[in-house]
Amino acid sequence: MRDVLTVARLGGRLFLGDGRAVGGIAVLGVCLGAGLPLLIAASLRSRDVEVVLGMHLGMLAVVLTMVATTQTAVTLSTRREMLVLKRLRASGLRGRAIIGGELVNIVTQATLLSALISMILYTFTYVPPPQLPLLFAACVVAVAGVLALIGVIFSIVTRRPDLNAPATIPFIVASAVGAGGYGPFVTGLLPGWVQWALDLLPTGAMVEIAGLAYRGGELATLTGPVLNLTVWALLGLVTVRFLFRWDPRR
């Protein structure tokens, strides 16, 4: 744990070094996920909280795979290429040390961006806060893990640093459009084989979950997203076990 808490601290010094990443991921991250709720809820002529709640989760899971997807696929690719992990590893740090502290730092980074966000909305629209906020902020927490376990399935898969973050974009409007950040018209448009296969991706089981943090509601009905978010864990943990290579291109 040491290790990972260790590697974690680095990375997130690297990202606070570089001040156009992180104005830039602060600055998109704040516009998607609280800029279209907040027009959203000033363009509506009555108050409509399932609306406005339907389309703040649907833009957070949007901004948590921005965020955890497609920069750990970056960020591993780039310190790859540059023969950052050869050096982590050569200095005596396992390997699932080094990619378990990246995660850790990017788990963080996308947590509290979530935080910003939905104390934005609290504060500037008539979103209340969640019935049960642990179980809100562990969902935030969970489903920002796996999706960092996703972005670095796609670091394997397509391990130039510079096609990386295309590469990740299909997958970021699956999420979007099956958590319903493109409003709940767009959703209800796709035939119910499409919503179906949507719901499969992560961001499903976190707006389930979400939903039932914001509305209350009973713990058992979420069987179901948490045994959704175990198996891409899983998928994503065997992959990186057998598949992750720390050599850069030849």
Contents of the next structure:
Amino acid sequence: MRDVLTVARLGGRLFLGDGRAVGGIAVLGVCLGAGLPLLIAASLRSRDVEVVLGMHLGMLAVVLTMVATTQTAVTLSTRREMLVLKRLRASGLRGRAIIGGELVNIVTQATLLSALISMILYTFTYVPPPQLPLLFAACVVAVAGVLALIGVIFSIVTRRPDLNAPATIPFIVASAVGAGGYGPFVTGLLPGWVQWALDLLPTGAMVEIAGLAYRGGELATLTGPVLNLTVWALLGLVTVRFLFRWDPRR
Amino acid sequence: MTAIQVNRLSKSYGKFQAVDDISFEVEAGTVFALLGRNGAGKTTTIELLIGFQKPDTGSVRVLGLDPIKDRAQVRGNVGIMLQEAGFFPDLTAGQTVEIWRDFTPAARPASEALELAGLTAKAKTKVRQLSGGEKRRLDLALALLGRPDVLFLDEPTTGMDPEARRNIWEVVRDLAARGTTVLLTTHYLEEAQQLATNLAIMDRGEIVVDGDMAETLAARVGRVSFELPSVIDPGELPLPATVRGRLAVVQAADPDLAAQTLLGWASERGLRLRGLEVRAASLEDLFLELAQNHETPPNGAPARSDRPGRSGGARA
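Right, and the form predicted together with its partner chain of this protein, after the form predicted alone?
The next block holds the full complex; its first chain is the one shown before.
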């Protein structure tokens, strides 16, 4: 665990030392995650908490996918290409500490950004804070972790490191549509089977769990979404265990 | 005591046999040179020794431990300088070493590691601004951080200027004198000859020559070369010689004695042997000789004239 935290600290230090990356992710995250729900809230003639909350959760899914999945894929493939992963491995660190540390770093960034976006919405719109705040926080952390694991899979299957970011775009779009990031009108147009398929993504589970955290209700209804996240996490862990590459393809 | 033990080790990538049934041992506190042309299998052998790869067959032991099964114990006692590995370019050399100290149990102070590698003056320089040779020195500083019992150096002085290279040689000699076992690969044969007490030369995944450095070289012939006087026919020389153009080359187990014979013969005839050069057998001669011997013959099958008699390689 100590090694995981050491790698996470290193990742955080490198990220914070890169002003452009920090600024870019913060600005993009806040504009998307808070900007669109703010715009919707301001343009509705009457207060409609459900619509704004739906936009909030949809855009949060988009932001988490971009920060966790895309950033993990890009970071790991860039470090692999620069042979930094190989050097870290030669240092005596275990592979799980190297990957786990980077995931902890990225999940921390995603969680902090989610908190910032949520605070902005609670302050400037009529969306109330969640009735079950701990469930909401746990949901964000768990979903960010699963999405980061999917980012590791992208870094494995994308053959060219420069294509890692573009390769995640279809996944981001699918997550956004499924989670309601394009608004209730678009979501309402989707055929039932498409919505059902998109709900199988981790962001579909996030919308259900976070929705319950905001509205309150029986935790027993979360069996499906929790199972969804568990399956994705296991898929990610098994893929990483058997297919992760430390050396670039030559 | 044996620090590194390799027993009938093989590794292939698809149809390419990178390491083919090799065996050798390295005694503790010695410097062992693993030599060979590009693609001979040296780096794969090192990667098998440090547990980066699993062998197809055979076994390796480092300090009596299996690098795969006893990974944590092995890594805690070895230093690794890879042939190719990257750094975080925006960190300084000093920050890089400090960060690596967090990963390394019982690490030296960063200043000591930097000093050993001759990088103290560059401690505040960003890695992206270091030259290739300076990056290799930073690599060495990281390898030395944990005061390793066994040090793997894969082409450690590539890209260094001659002075830096000699400084690194001093560091390696000093470490070996204090009991560190060093396994070294290099394309600088002078470096291997200067540092190593034992060697193995690999070709196409196999060990083709191995043994004690001094004994291996003593078993090779030296050479005396000179410009053949224009009035002399090669057949008149007192020793058999190969003549290319006007350059005569005499190969002899004792090149000093051969030179004395030739000078005495020339003096009796009032001749001068211009450009006389006497060379004891060197690793470079041996290496080039092996390279020639192992060129693929016309029928396509590799010739292995220097293959040791024992099956599966040799014991160093």
